[in-house]
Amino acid sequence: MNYSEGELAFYPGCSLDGLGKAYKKSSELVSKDLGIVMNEIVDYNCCGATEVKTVSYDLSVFLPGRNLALAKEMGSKAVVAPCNGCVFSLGRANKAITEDEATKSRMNEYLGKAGAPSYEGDVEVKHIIEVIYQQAGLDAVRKRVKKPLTGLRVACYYGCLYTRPKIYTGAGSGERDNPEHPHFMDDLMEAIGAETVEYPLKTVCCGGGHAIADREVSVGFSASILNEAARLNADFVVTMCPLGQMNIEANIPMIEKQYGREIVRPVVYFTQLMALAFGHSRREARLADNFSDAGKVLHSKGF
């Protein structure tokens, strides 16, 4: 489904105004270049990510529900989020509100007390990669390329929450990505001239909250993601989720110490590489914001 101007609301979430700033800025560049107009939700709040539901069911629905209600008030038909965790939370809230009248009633009572409009669960939730893929399309991406990334080998890492669980993400239905073998990011990378490797770990968990609760587990997950990319001789691991990006990059010092430098690959957002291919500078794509050093590899490849 294509949306008209004013029908897409952009929800950056907590991370894109913090450590994920590079993802936000490169997403804005790419969206503008492709003619995708999104209006940021005013006064948005944290969606609760995946942790709040272990504390309070109602709060885990209310927090994302408020963002959806604000988007509806703006006249939007869909909320676009770049974070897998946010898409999960927003989609889960939608399902709870539309399928259970008691939950909807409680949520609207809470929304009223918070000064927000009521909400019926009728705003669609989309990941930004789906909007780029469907709203603009691969042909438009190819036409926009000014500096094809020929010679770059990339391992596309989608993360575990992009298509799971299907009841919230809608994966496999309509215009959504394949739940078992997602390909939207691979197709976009190939459209800008990069070579994608057949990456079997594209939907494994990055360790998520284990980065805080159990660092060793988190390091192990991240090391396996990088090691497989190195085995396949990829130049980059390309991500589409700020949690996955941060988890892997933050673990690199420990990975180097435990597993060796040879398995480490720079980690970049897919929108950063698209911005480069569209003619923007490394500075505009905010590559210096990343913890891993993408610049050295890009320089060695002539970019």
Given for the second form:
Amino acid sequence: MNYSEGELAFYPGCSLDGLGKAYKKSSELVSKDLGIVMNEIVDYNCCGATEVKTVSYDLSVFLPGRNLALAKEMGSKAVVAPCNGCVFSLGRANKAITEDEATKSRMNEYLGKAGAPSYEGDVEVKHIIEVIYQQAGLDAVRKRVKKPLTGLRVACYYGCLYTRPKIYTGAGSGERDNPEHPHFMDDLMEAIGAETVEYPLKTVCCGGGHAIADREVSVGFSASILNEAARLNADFVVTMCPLGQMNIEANIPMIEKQYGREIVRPVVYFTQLMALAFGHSRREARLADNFSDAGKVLHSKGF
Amino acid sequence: MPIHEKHLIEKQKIIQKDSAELEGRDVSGQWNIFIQQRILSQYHPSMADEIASTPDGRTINRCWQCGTCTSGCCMHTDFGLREFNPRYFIYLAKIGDEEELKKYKDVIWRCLACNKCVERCPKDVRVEEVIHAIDGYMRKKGWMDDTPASRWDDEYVGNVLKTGILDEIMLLRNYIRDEEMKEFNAGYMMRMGMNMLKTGRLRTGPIRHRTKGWKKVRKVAEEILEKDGYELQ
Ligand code: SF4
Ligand code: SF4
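Since we've got the form predicted on its own here, give me the form predicted in complex with the partner chain too.
Starting with the chain above, the whole complex follows.
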């Protein structure tokens, strides 16, 4: 489904204001180039991620619910989030509000008290990759390419919560991505001239939920994600999840120590590579933000 | 006879004989392994009801024990921690087996909330939420202390409630300090800090996005937490 101007609200979430700056800037470049207009929800708050819901169910619906209510008030039909965790929380709040009347009335009571508009669970939630894929389309992406990334091999890492679970994200229905075997990012990477590898760990968890609380798991998963990409001769791991990107890259020093430098691959956002292909400089795509040496790898491939 | 999910049985309960005879015939190799009977003593019929009455645990009774969740669980299968078995946790909670459930107090908190189980469950059990409901129940009963994950969540909630959005640098700093994590030594922190400083990402405190009118929202959030019996740390 295509949206007309003013119907898409943008929800940056917490990570894009801080550590995910490269994602924010490169997403802005790419959306602008493709003519996608989104209006930021001004006074948004944290979506609660997966942490708040272990503490209080109601709070974990209220926090994302407030953002959705604000988007509705702006006249939006859909909220676009760039982060898998946000897509999950917002979608889960929609489900909680629409599947149970009692929850809906409790939420509206809270929203009223907090000075927010009321909400019926009827604003769609979309990941930014879906909007780029559907609103602009692969043909428009192909046409916009100035410097195709020919010769670059990438492993597309989608992470857990982009499509999972379909009861929250709607994956698998209509034109949405496949819940167990997503392909939107692979298609986009091919459209900008890169070569994708058949990557079995596309939707494995990176351990980011317990990035610090459970080091064994977070380093272990990060290492296998890199190791598999290295085994398949990929130059980059490309992702769309800010938590995954941060988690894997911040684990690189430990991974180098435990498993050796050979398996390390830079983890970049898909929008960073798209921005490069659209003719923006490495600086504009903020490749220096990566802890790993993304610039060096590009250089060695002749870019 | 092979025993499936052998790790679920206490080692001393498995009896393996060198040879076994049945009606005068040697049947060793097939029938020489036995499992000693187990008697449930700490049994709480109310456990399942109590868990089912929480919002997180409300779907527990839909479970028909097919094991789909465990078969693909990130912790169980991908990471290979066989003791982490969501189907079994649900089974134990449903029969109310305190003694057995307590054995998993150092394991159950490790659920990563990856939601593969929720995606695949054929009965629409919100498995991941149910696992957290069981974890919460065990902590509430005092069967286990707070866990690395629950301490992280506490820190997270307190952080978010301050201004409405997460200050991830403060979250990391406080947690690493409180848990005395040696792995993140001065060298590591310097390296990461310098990179973030150079690229303008060391955003913490007042320069972050602010949610206007947050005070009012915060008050509602605090009321919700109080209603749910949660004390802000
Ligand atoms: S997949 Fe669902 S029904 Fe099957 S054991 Fe797990 S929770 Fe129960
Ligand atoms: S959410 Fe937890 S229980 Fe479910 S598959 Fe992931 S780690 Fe396993």
